[in-house]
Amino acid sequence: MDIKGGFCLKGRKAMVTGSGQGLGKAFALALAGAGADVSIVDINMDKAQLTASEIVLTGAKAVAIKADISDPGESRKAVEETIRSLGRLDIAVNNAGVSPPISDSVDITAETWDKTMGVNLRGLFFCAQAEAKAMMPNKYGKIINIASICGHIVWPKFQAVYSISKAGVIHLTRCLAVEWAPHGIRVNSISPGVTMTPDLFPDVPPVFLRKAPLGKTANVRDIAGAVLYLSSPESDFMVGQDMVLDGGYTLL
């Protein structure tokens, strides 16, 4: 069987939002490990620079860019700076997001709603828009949106506003995938289960583990492999799909 080159991304130029820490950092390091040059986009410049410095030590090229993706103007500038530094944009991972404290819906404020949607859904949309505009002239691109299993289910500890934002990401992915496929751009998403990262709320893993078939949470490597697949030529026939990586949690 003729394989297209595996997960080798040598020569590709990537951008990862929210990559100063956690899953985003793992995605950026994985892309660099597969041969891509990467722009590290984060609201915290110090963390972005730390990730970029780790990538440079591997021999890949990296640039740190400060941006608040809830501002469409900053998202656009992040894409422009990525192209200035790396030459073009082939792969974009829209990972940046916020998770408000778990709270009943009767207690959600307008400020919490606006901040969550402003980053997780509105911000992601305008990032994707800027990325697609940069990719269209090249007739090629991979856009990967990070959603959540909470976009598929009602989490036992109520967090409606977060779940609604992630459900929006999943359907947004489908809509953009159909629009942009004729331009050579593949848009897909990933819905991770509970993944151990520094900013994970400590009361979340016990809820997940009570019914997780594998009896364990994910680590960042479990999710990063999917990003490599969706970034590579091996996923060229996948359009508008959401990869659920949850150890079987949503099956029950």
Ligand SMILES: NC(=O)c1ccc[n+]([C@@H]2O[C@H](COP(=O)([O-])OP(=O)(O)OC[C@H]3O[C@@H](n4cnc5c(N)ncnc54)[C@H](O)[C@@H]3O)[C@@H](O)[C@H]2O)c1
Second form
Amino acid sequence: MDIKGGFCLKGRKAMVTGSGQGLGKAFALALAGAGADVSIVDINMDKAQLTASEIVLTGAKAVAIKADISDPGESRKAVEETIRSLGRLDIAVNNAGVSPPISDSVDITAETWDKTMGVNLRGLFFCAQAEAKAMMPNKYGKIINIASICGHIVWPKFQAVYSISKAGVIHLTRCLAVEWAPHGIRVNSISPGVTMTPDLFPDVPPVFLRKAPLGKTANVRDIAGAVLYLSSPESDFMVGQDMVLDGGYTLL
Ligand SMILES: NC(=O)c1ccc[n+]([C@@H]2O[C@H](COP(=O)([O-])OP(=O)(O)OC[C@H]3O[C@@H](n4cnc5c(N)ncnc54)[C@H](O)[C@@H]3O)[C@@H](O)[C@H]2O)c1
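For comparison with the form predicted alone, would you give the structure of this protein in the form predicted in complex with the named molecule?
So here's everything in the complex, that chain up top.
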């Protein structure tokens, strides 16, 4: 995939969680296309290695790291390994996320709650913590959290736990942004609308298309440009904001 924006990230060192496939993979390829070296962090090492080798084929540097980001110890190690391999951490995209099948809240189990929150919110928090600690000595860094339109609106098919986790990501982003801005670390988030990725539940696009003003779902390129912008110095005055890229869905 050849994703290039107008933003130059030459010499920057980036880490993307959940970059073995889907949006995370597109973000990693886009960052490499803009000149960054990238660490590909995923629970699935085969997929991480595939993304890394696609990047290496383009002439950029990439390293694949296996980590389950729901374990804070593994996230910390992933950051350490990124720094060992790339030398520093300037940009971190906290993208890894899971979505449970549609279910009425009366049927949600504690296991589903814990798994979803454990990756999407608790896991993301401890990734951000490890990333910020690594960035603080450099007095500069960019942390980009991947939320969702479900953190803003109520999805017409029942998705309470996923939606709460993403609403949490949006507000966590604001809290961390205020805490870490004095250290030169900009924390922002992105809320994609429905984006065509390999494991997207087939019943999701028709619900989105029922009222999407643009009449289409997103592809990963539609979202990757925002990651490039938030990774680049051009967005240095943006602090704690959520960029909604949804073709206008949440306006209605
Ligand atoms: N696709 C969409 O329509 C859409 C819309 C809004 C938000 N999002 C969000 O964007 C992100 C990526 O979505 P996607 O559709 O590309 O997902 P995906 O399921 O296609 O890919 C997720 C990747 O994360 C990895 N992963 C899962 N759990 C992990 C863990 N515990 N530790 C490390 N890696 C883990 C998976 O192996 C996979 O490679 C998610 O946070 C998702 O909630 C997606």
